[in-house]
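The chain below stands alone and is given as structure tokens, in the form predicted on its own.
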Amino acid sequence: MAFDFDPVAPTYDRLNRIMTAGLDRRWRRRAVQALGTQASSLRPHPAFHVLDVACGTGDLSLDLLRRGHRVTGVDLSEQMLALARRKAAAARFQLADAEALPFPDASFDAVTCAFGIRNFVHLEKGLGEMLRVLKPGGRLVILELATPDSPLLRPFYDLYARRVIPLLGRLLARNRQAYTYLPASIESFPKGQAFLDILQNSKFKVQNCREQRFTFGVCRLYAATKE
């Protein structure tokens, strides 16, 4: 059952800000520029129309539209979608499960998911749906926060997670159970080459797979071309 976010919808931001401390800014501007160019276009910047799927309040759509792409940005939670609507308003936002998306084979020239794949509940259903819509030779995207690999960091990061991150959460958005949810979801999640065996499964017909770890590791980027 996919958790419901319409509750934390007006204090997301805010939370995502105090803690990141600002950090998920970049990483989203670093998710932008792993889109590239397609191999087949001979423009040096070209613009896409992407697919941002599980596109929240719209923070990644919008950094999208400021590099002159097209956005069409799908989410479960209308909450979400309401203020993503307001913040980029030039994008075009509506209702949708990313493991049932409503587009034709090969729509999109890229796809990308920040902080929200994790949340599928049949990871590669919605991986399958992402690729599907994806045209060939375009540009998976993926944004994902996920637990540090050094052992000495690994006892910091378990005390903010599990005590300040809920704390956080019952102080500032009233709903200690959604900010219990993020961190138990970054535990159970596959990160880095548990991730990347995954995506390289035969059937989902990808290439060149990389991984870029930001902050320690906290926050990972993956990114695919589709065969």
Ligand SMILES: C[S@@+](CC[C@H](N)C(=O)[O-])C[C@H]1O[C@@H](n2cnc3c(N)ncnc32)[C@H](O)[C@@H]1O
Given for the second form:
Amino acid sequence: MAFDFDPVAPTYDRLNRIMTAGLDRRWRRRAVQALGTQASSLRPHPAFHVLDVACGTGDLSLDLLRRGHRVTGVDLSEQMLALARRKAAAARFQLADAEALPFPDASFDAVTCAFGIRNFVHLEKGLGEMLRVLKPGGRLVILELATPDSPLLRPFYDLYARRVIPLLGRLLARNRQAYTYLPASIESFPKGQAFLDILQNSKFKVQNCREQRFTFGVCRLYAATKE
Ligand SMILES: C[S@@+](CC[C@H](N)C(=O)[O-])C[C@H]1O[C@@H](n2cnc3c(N)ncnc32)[C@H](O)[C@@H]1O
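Output the structure of the form predicted together with this ligand; the preceding block shows the form predicted on its own.
Entire complex below, previous chain first.
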């Protein structure tokens, strides 16, 4: 069963800022840049329609709107969506499951997903859906958290993820469970080449697959173009 984000919605943004020291905003901006539309960034792109999957409270949707794109956001949590609607009023938000997207094939110019894919119950199904609704030649951009590769950093990361994050979750969100789930879900999610392999083995053909690592690899950007 999917993890329920409704209870963490009211404190989600504040906790994000604190836990990442504000880096989450920078990482999302890198995802917008990875769509490859910045060459003509001075002009708005109202016809360039982006689907923001697992949009949560709408931070990435807002960045996409600021770039001038048309944005549709979907999420499983009504409480997260309520905040997104307030934050990014020019986008269209709807309750939908990434694993069964209510859109026709090839209906979006780009698809994004920030820190959401790790929560899918069936990863391949969600990936397949995101690629199905993407137009041929469209870009899929995924941001996800990961453990750092360096063994030197690992003890510091483990201390932060296993002790500090649940403590902050308990104190600031009054929800230790959600913030114990967070590091556990990061740990068990495929990263780097393992994730790219899953992407490349999808039933939809992709090209130009690449991974970018930010902040010692604790945030990864995966991008691919649908053939
Ligand atoms: C960690 S939040 C990320 C939110 C936002 N994209 C961001 O950048 O902060 C994960 C979001 O994924 C959503 N989610 C999880 N599984 C989903 C699914 N199968 N379909 C749609 N949304 C899903 C959750 O409801 C939650 O809002």
